[in-house]
Every structure is written in C-alpha cells, then in structure tokens.
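Shown next as structure tokens: one chain only, the form predicted alone.
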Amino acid sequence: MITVVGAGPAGLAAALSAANAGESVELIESGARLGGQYWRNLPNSIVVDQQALNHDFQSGKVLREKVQAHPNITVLLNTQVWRASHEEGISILHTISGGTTREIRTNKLILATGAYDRTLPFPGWDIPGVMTPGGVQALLKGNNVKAGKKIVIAGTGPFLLPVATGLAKYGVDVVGLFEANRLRRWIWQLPALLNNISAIKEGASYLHTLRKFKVRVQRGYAVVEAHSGSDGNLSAVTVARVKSDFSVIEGSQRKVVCDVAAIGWGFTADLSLAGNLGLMQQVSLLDGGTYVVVDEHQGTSQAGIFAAGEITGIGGSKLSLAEGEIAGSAAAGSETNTSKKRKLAKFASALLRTYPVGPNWQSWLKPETTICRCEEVTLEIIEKSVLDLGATDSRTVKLFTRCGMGMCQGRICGRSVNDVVARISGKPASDADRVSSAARPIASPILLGELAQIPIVD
C-alpha cells in the first residue's frame, strides 16, 4: 500500500502512477474535493462555468475522474494529517475526518502538501480586507463567491494574472493590477521562455482577457500601506513606485480606493509534516525559501518517504504533475522519466530569478506595524527584544516576544519575522533559523477535546 497526502496535482499524479504500476494507494484530502489549491473547484450543486476561472480546469477534470474510477485508490477527503512520525522505516501518521482519529503506518509515502500564498507584513496588512491572491481566488473557484466589488490585486508573479483574469470574468472590478518587478527582467531568462512556449500562450491569453474589461498590469509598483474606513474596513491603500530592491521611490505615493486587497509574494511550502517526519530541508538560493531534499526520484531523506510538488521547490502545476509522476513509478518500483522534470524545472527556475523579492520592503515598515498577526506582535517590540534585551535570533526573539506561537504557528510570520531580526541584528539568518520556522509538532489544528480523546501508548 502506497500512501499519498495531498490531493492537488503532484498528489493526483503520484496516485494515478503509482496505481497504474499495479500498487494499492490510499489519497489522503484535507479538502472536500479533489484539486487541490490548483484545482479548487465548486460542488456540483452549483451550476457555472468553471472552464472561465481555470483555463487548465479540463485536464484537471479529467485527472480527477481518472483518480476517482481507479480500482487501486482509496479517496479519504475531509481527513487531517494533524500529526506524522517516522520510526523504523514505517511512517505513522495521525488523521482527524468528522471528529475520528485514526493512525495510518505506512512503509510507502508521497508527501504532496503544496504551498500557500507567502505574505509581507506592511501597515495595515491585518486590517478586514487585506487578502492574499490565493484567498480571494479559492472563495470563487471553491465557493462561487466575490471577495469584494472593487479589487486591487498587488505583489509579485505571474500567479497575479490568472487571479485577475477569474475577478474580471465574474464581473469584479478589478481597479488596480500592481506587479512589483519590471518586465525586463525576463530579458536574461529568454532562453528558459522560449523553451516553453506553452506559458508564454498562457500569459498572453491572460492580458488579452484583461484587456477586454480594461485590466493594466501597472509593473514596478507595490501596495506599501493599507486604510480602513469609519467601519474599520478597509477602504483604499497607498500604491508606490518601487525600486528594483523594494525601496520606495518618493513623490510616488497615491491613494486607490477599494474594499478588497489581494496581495501576494509568491508562496511558502507546506512543511509542517515534512518537518515532522524529520525530512531533510534546504534553504534555496534563487528565494530563500525552504524545501524538501529529493533525489531525481524524488526521494527523501528517510527511506520509503518521497516528496513531490512545491514542497520541493516552488515551480507550477506542470513541474508538479511531473513530480509526482516521477515519485508514484518510483515508489511502485517502476522506472521513470526525469527529462521532462528537468526541462520544467529550468523554467521553474527563471520565474524565481524573474520575480524576486527585494530586501527593502521592510523600509516600507513602521514602529507600529504589526509583524505576527496573530500574537499582535509589532516591530517595535521585536526591536526591543533585539536592542534591548539582546536576542541574536528568530528563535529568542519567538521567546521573548510569542511571535510565530499563535493560531498559525508562525505559517504567516515565520518567514519574515526571520528576515526582520537579521536587519536589526545585523546577523544574516541561518539556514538552521529557517528551517526551523516552519518546523510544527503540531502540523494541523486540532481541537483539545479531539486530542483528549486520543488513547495514550507507552
């Protein structure tokens, strides 16, 4: 039996290979649908087209059903991992489905947990309003629900774009679309471009349909500050002209006046039970961000253990589909294919270098701005904790302050409360910082009645 957690594409991909070599597989969704965040799609009482929110909706649909007839996988949706070990080469993990817990030991899996929208604190970013573009992007493909009537859409990535294009369709007012960094940097990552055609019809097929309702992409621009109205909603935010490093540009500040911002930076792996099963991580060079180590097989660190999709490093739904791929034969003992892998992910590598964040989006930070959203801590109290009371460290700065041990765990915050306290102390964050940030014993939520009920082995 092959387990797989994660049902977005790398997981639906890793299913479908590994049960086609002839395995028994059991795919394990925290969702109530399969698709993952990719493929978010609506219940079938509710009746639109959802081909206009996912110009991929079709071959997601079509992957789905292949999942959902195949004889050798099991589908458990509405199930959380909450917990995962790794002893003696059988991974343990602890799921949650309706208010029973069950434990699944395994000496085959394929961990799938993709990644979420990575976030930059700003003044006003907690205020009712403020979103990531993937907040506003699952309330309408997985709900069929407007986030709001005038939107600006703000960050970095070509993720904007698909984004905007769902908003525009479905009547939204799309009012402001901000892109950070600059056209021309896709310059030096031309031959990577060419090599993959298909996104540059992709991307094309966006600004056309954007420039139907009327939509710019206004680039070398970034939302630095957010404004709440008399209701305490927000009501416009302050768009600036950035510098290549994120410094703002003065003179260059106006007002947009909107209810709803979406903002994102590109995304964060979901490493909380990579974390747990003591996979080994790495910080990348291109983003700073952590991933899991694979082998071109995608395996692990820990044997029986393979990784694929964003957990590996960000790259798309393509490099995804791929991964998992590679991973499902790989864990069925079957051969596998890793040229198509290794194309995409060159692509995968020039989007990181095209779509970087600059180090001085924390110039557009004030004393008063709140850096974990959760323990409101601000910046002014993490500079005390550094300044004053002398913490050199992400992890004695979380001590002193309860930043990142909140309700998420330091999901939203993790990340750049790292890259605060390396300016203020001077000291670069280390490797073992971050990767210790998103390191949870707890991987999921779950509710103290439900952990009580857990029987207790010696």
Given for the second form:
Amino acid sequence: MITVVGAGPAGLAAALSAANAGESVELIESGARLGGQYWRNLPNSIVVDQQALNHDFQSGKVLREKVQAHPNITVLLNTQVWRASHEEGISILHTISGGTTREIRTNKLILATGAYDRTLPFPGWDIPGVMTPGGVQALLKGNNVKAGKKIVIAGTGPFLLPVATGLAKYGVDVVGLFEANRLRRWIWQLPALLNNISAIKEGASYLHTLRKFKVRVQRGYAVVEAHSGSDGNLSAVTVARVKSDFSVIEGSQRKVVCDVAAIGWGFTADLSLAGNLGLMQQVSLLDGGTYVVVDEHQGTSQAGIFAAGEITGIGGSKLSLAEGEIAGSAAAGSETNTSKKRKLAKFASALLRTYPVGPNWQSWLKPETTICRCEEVTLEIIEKSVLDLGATDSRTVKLFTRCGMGMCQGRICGRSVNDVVARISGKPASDADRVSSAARPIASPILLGELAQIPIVD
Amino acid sequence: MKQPDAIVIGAGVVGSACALGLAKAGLKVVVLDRGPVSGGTTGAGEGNILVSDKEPGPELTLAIRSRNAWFEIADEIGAGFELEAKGGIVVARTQVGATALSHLAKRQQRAGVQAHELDRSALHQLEPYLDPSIDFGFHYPADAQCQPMLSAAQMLKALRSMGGEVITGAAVRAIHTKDSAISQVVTEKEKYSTEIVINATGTWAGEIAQMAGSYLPIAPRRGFILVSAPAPNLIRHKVYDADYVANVASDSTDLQSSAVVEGTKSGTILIGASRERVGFKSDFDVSILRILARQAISLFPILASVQLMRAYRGFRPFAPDHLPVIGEDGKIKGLWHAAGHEGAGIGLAPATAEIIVGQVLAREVFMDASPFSPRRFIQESAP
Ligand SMILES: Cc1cc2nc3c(=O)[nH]c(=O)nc-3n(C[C@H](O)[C@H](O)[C@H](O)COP(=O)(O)OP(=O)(O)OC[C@H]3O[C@@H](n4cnc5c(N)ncnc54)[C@H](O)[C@@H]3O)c2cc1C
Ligand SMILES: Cc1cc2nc3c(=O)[nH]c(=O)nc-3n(C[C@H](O)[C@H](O)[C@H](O)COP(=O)(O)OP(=O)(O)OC[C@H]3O[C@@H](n4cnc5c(N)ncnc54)[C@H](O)[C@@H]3O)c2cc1C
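Output the structure of the form predicted in complex with its partner chain; the preceding block shows the form predicted alone.
Let's see the whole complex now, leading with the same chain.
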C-alpha cells in the first residue's frame, strides 16, 4: 500500500504509475477536486469553457479520469493532513475530513504537496485587492469568479502569461502585464531554453492572444506601491521601471488605475509536512527557495518517503508530472526512466535563471511597510529587533516581534523575513534559519475540539 | 586576552538577569552564548511569573521576591517586555481537590501570598467562559507574566548600555582552573581570563560544570505548549486546575499535564504545558497535544470550537530535587551556578540574580539561599 499526499500533477502521476505497477494506492487531497494548482477546475455543475482557462486542460482531464477509474486507487478528497511524523520507517499521517480525524500509517509515502505563489512585501500590499496570480486564477478556475474589473498582472515568471491570457479570454480587462525581468535574460539562457520548443511555442501563443486582447506586456517594470481609494480598497498601483537588481529607476514611476493587482514572484514550496517528517531540505542556488532534497528516483533522506513536484524544486507542471511518475514507480519498486525528467529539469533551471528576483526589491520598502501581515509587524519593528535588541537571525526576530507567528505561520512572510533580516544584520541567512522558518509542527489548523476527540490508539 | 571581571555563560533569561545585576554592582561583564539571545529554553517558555503554584518553602520565598523584582527591573530599564500583573485563578473540581487547594492557599497566605477564595458567582464573573460546573477556586492577583524572549533581550540591552558585552554565536569549549579556581574561559572564537564564571546554561548546565571539572545533575524535562488561532477576550487570567501543583512537583518520568490556559495580547490562547522526561527528543506524538486540548476544553468548553494554530516545545532544566541550583560550586572556586529552574526560570530569574550578585560580592542576600546550593550534589558525585 502506497500513500500519496497531494493530487496536483505530481501526486496524480505518482498515484497512477504506482497503481499501474500493481500497488494499491491511497491518494489524499485537501481540496474538493483532483488537479492541484494547475488543473484547478470547477465542479461539473458549472459549465464554462475550461479549455479557455487552461490550454492543457484536456490532458489533465484524462489523467484525473484515469486516476478516478483505477481499481487500485482510493481517492480521499477534502482530507487534510494536519500533522505527520516518521519513526523507524513508518510514516504516520493525521488527517481531518469533515470533522472526522484519522491516523494513517504507511511505510511507503509519496509527498507531493506543491507550492504556492511567492509574495514580496511592498508599501500597500496589505490593501484589499492586492492578490496573487494564483489567487486570481483560483477564483476564476475554481469558483468562476472574476476577482476584479480592471486587473494589473505583475511580478516575474513564465506563468504570468497564461494567467493574463486566461483572464483576458474570460472578458476581464487586463490593464497591464508588468514583468520585472527584461528580455535579454532570455537570450542568455537561449541554448537551454531551445531544448523545449513546445514550451516556447506555448509562450508565443500566449503573447499572440494577449496582443489580440490589446494587453501590453511591459518588461523591466514592477509594481512598487499600491494605493487605496476612499473605500479602503485598491484604487491604483505605482509602476516603475526597475534595474536588473530591482532597484527603481528614478523618475519612471507612474500610477495605473486598477481594482485588483495580481502580483507573483515565482513560487514557494509547501514544506509543512516535509518538515514534520524530518525530510532533509536545502536552499536552492537557482532561486533561493528551500526544497526537499531528493535523489534521482525521488527518494528523500527518510526511508520509504519519496517526494515529487514543486516541493523538490520549481519546474512547472510537466516536470512535476515526470517526477510524480518516477516517484510512483520507485515506490512500487519498478524500473524508472529519468531521461525525460533530466531534460525538463534543465529547461526549468534555465527558466528560473531567466526570472530571478532581484535583491533590491527591499529598496521599495518604507519603515512603516508591513512585513508580516498576520501580526502586523513593520520593517521598522524588525529593524529595531536586530539593531536594538540584538537579534541575529530570523528565528530570534520572530521570537522578539511575533512576525510569522500568525495564522499563515510564515507561509507568506517567512522567506521575506529571512531576506530582510539578512540585509539589516549584514549576514546572509543560514540554510538552517531558512528551513526553520518553514517548520510548522501543526501543518494546518485543527479545532481543539476535534483534536480532543482523537481516539487513543496503543 | 580580554580580562572581564565576570563571564556569564548563557544569554537566556537567567544569564541576562545575572549579567545585569553584576554590571549594576560595577563589574565588567561579558555574556557568552553559543546561539542567539533567548535561543535556549527561554525562547520556548511561556512567561508565567507565578506565586500560586508553589508550596511554602524556599522556592516560594524566591518566587515572591522575584515577582516583585520583575516590576522593579521594568521600572529601571524602561520595560519593553510586556510585563503584566494579570492574576491567576486556580480552580478545583472535586471535594478532595477543593480541600487540598484551600489548605495550600491558607499556607501560602501565611507566607505572604495574596489569595482570595472564589465562590461560583465570583469565579464566573472573573472568567465568564469557565465550565459552569466549576464552582470553587482561588484568585491570586500577584500572578504575572512577561514576554520571556524580550525580557532577556531588554536586560542585555541595558547591560550593553552600561558597558557590558554580549557575544552570541560563541560556544564555550573549555574552562580552565588553577588550584581549583577559575582562571580562563575558551570559546571557539576567543580566550578570556577571569576569576568569576556564572554558569547560566539552563538545561545544559551539567556540561559546563563538567568542563570546569565539577558536576551538576541537570536533565531535560520536555514541555509542549499549544497556541490557538486568535480568539480575543475569551480568557482573562491564567487559569488552571489545582492538579497542576501536584504535577509540577511530580517525580514521574511519564507524560503529565495539567493545562494552564491564558489569553494573550495578540489574541491567541496559550495552553501549556505538558511535562515528560524523554531526554532531548524533539519528535512528538499527537497524544500530547490531545491531552492538553482536552484539559483546556474541560476548563473552558468554548475552546472546542477554537482552532489550534501552532505548537512548540522546550526542554526545562531540572534537578532531581526540583529545586533550582544557585550558588558557588562545591569544588571549583569562582564558578557560580544559576541553573536548573525547571518550569519556573522566567519567573525566578531576577531573584536568582540577586542571590548570585550578593554571594559573589559577599553581600547580604534577601533569603537563606542554602537550600539552592550546588553543594547538595557533592556526595552524589563522589566516586
Ligand atoms: C497562477 C499559476 C499559473 C501557472 N501556470 C502554469 C503553466 O501555464 N504551465 C505550467 O507548466 N505550470 C503552471 N503553473 C505551475 C503549476 O501549477 C505547478 O507546476 C504544478 O501545479 C505543480 O504540481 P504539484 O503536483 O507539485 O503541486 P500542486 O499542483 O500545487 O498540488 C499540490 C496539492 O497538494 C495538496 N496538499 C498540500 N498540502 C496538503 C496537505 N497537508 N494535506 C492534503 N493535501 C495537501 C494541495 O491541495 C494541492 O492540491 C502555474 C501555477 C500557478 C499558481
Ligand atoms: C514548555 C515550557 C513552558 C515554560 N513555561 C514557563 C513559564 O510559564 N514560566 C516560567 O517561569 N518558566 C517557564 N518555563 C521554564 C523556563 O523557560 C526556563 O526555566 C528558563 O527559560 C531557563 O532559562 P535559562 O536562562 O536558565 O536557560 P536558557 O534559556 O536555556 O539559556 C541557556 C543558554 O545557554 C546557552 N549555552 C548552553 N551551552 C553553552 C555553551 N557551551 N556555550 C555557550 N552557551 C551555551 C544556550 O545556548 C542557551 O541560550 C517553561 C519551559 C518550557 C519548556
């Protein structure tokens, strides 16, 4: 029996390949439907043109149907793993589903918990209407809701294009797409990028569609401040031309009127369960993110635990699929073929080098800018805790200021706090500090009443 | 080579209080810690400053003085560590429990602790969400709290302003003696010549004692704390069941717990803490969380519908007789221990520092501190 957590591309592919190898599989997903971030989809009762939202919708549908129909696979939807632990080769997953708790013990676990948009703090980012591309897309794909009337898409990364395209096709007024990195980075990575012609073609088709909808893609620009109207909601953003290190070119600032700004700076892996299970993690030199360390066959540092998809490094849906397939086969003890993964990984690395986040995003901050939204901790407070109170790392800053201790448990601010503290203290954040800011003994909230009722197993 | 008058090892709450006290007495002090400020058990504690949970005896005397000393320190250094005299409420649910609690409260009152008996209506007026079946308790207005990490940091800030030095990321590797007296402290970075070392390394105090050629039987006692999602204004005091006192003093190695429940300024509710002797084991079982949740709900049923957001753990430094170790080492002259405060080190830090400063400078101290003396372990260490 193999247990898979997460039903995005990686988890689906893992479940299927393990099941095809003859294993029985239990697939656990907190969401209401299979598909994860990428194939987030509406319930069948809502009829829309899903194809318009996701060019790859068809292949996702096929994969989901295969998984659902497979006699070896049990799918557990709406089931959240809120805590996990690992001892002597056995992983224990504590799940909660509709108020019912369960404990699952398994000696073969595939973790595919994915990633979410990386946010950077900037003046005004806590104004309602400032969102992430993933959030805007989820509203549209998952709930058939348009987040706003006039939307600005900004940040960096290849996925800004499909998001903007999906919104435009759906009749949303995309008033601008601001990509902080310049085109010349593409040229530097050209040889590696040309390895994946289909992805390049895909990008070109998005650009073509955007042109049709008169959405201009402006490279080398970033949203550096957000403004609220009299109702307290977003009314405009300041867009500025930025250098490659993301510092603002003075005089280039201008205001763009909008009611939603979807801003994303790549992705942050969801390492909550990986941390619970004690999986070795490492900071990537490519994008500075923290990821689960895996071997060629997606094996982790713990016996019997495999990891696939974005938690092992950001690479997009195709790479996630390839890794999932390998993890499923490896967990089932059958042959794996890693050549496809290697090729896709090369392309993914080139993309990450094309869309880096420049360190001087910090120059956009003002002393009163909020860094941790949940606990309302500003840059000034963090500065004081370092310069005045002698905090030397993010963990200590957290203990002094409560930043990262609120509802999101540092999911949103953790990485930014690492960077901010490193700048103020003049000392780069250690890997241990970065890993610890994603450590969450409780992976997701559970009612105390539900916790109290967990039956005693001896 | 630097030549400070005294070296304090440990930048937790106890070391910080000792260092500040020594500096105020005019000594040139260097604080060394292998990690950051408040990175040890101080960074994993709860900040209760309790007089209610102690049996009359030397520890209660220490606690009463310490509680007041916290407020004096706040006045002196300008607060900044969320000190608040919030008050504690201890309840009893059974006849036996109520009798035991009344008895304890009477003896505490004789020792100078304020304790007011509460009937059902008084109790529920103070804590409207308390389980309606609970009808007996005591109110301890002196029970207070602080933010332990900030407490240590603010005291060290004050120390620096007086010319003291705080060096973090500097693990002590060796302690040299000459004729059974302290002569040198060696870190991975530097060497210091000094005649006075204060061992304020909490749970790790045995290692330092050993480095200097002595012995201290300090061991870890693990504790967990649950933190809820923000649920403001549900709980107004520190509330716990009278069983807690029995638990604190217990010798059992098994898991014990009697939840202290309290609301915080940020709106979260803290539920803590369990007590277990499992060494430095960091992985944990859901059963610990469950017991704490159950106990908290049994006091405040409304908590069943509040979310658990976070949990953290720490390792209390405990001595076999559950008394802190404060005083000069039995073998090594100039080595002073200020450690082993178990689950009360935050509360007891300032008075501990007063004893240390008094003894180091051969001044009079507010109490007879001989019950805390490390000499009590000398026989144990003899081969
Ligand atoms: C806005 C946006 C646009 C994108 N556009 C593209 C694109 O055009 N092309 C492309 O290739 N890629 C795109 N991506 C990236 C793509 O979505 C990811 O590469 C892919 O989804 C990663 O797959 P995964 O299986 O690793 O994780 P995910 O798809 O994130 O799936 C992880 C799943 O695990 C579940 N989960 C997590 N934790 C738990 C838990 N504790 N208990 C139970 N379940 C849990 C989650 O609910 C989720 O369903 C885009 C992403 C975003 C956000
Ligand atoms: C869950 C829990 C809840 C608690 N709640 C409360 C409470 O409500 N009220 C209360 O009063 N107490 C409470 N406590 C107990 C309290 O936290 C401790 O008693 C107190 O923090 C001990 O402080 P300390 O300064 O002695 O030790 P620490 O804070 O552990 O400091 C010791 C320092 O020594 C350093 N060190 C160790 N070895 C070396 C070396 N070789 N070289 C250099 N440095 C070294 C460490 O890095 C550490 O920073 C609680 C404890 C736990 C675990």
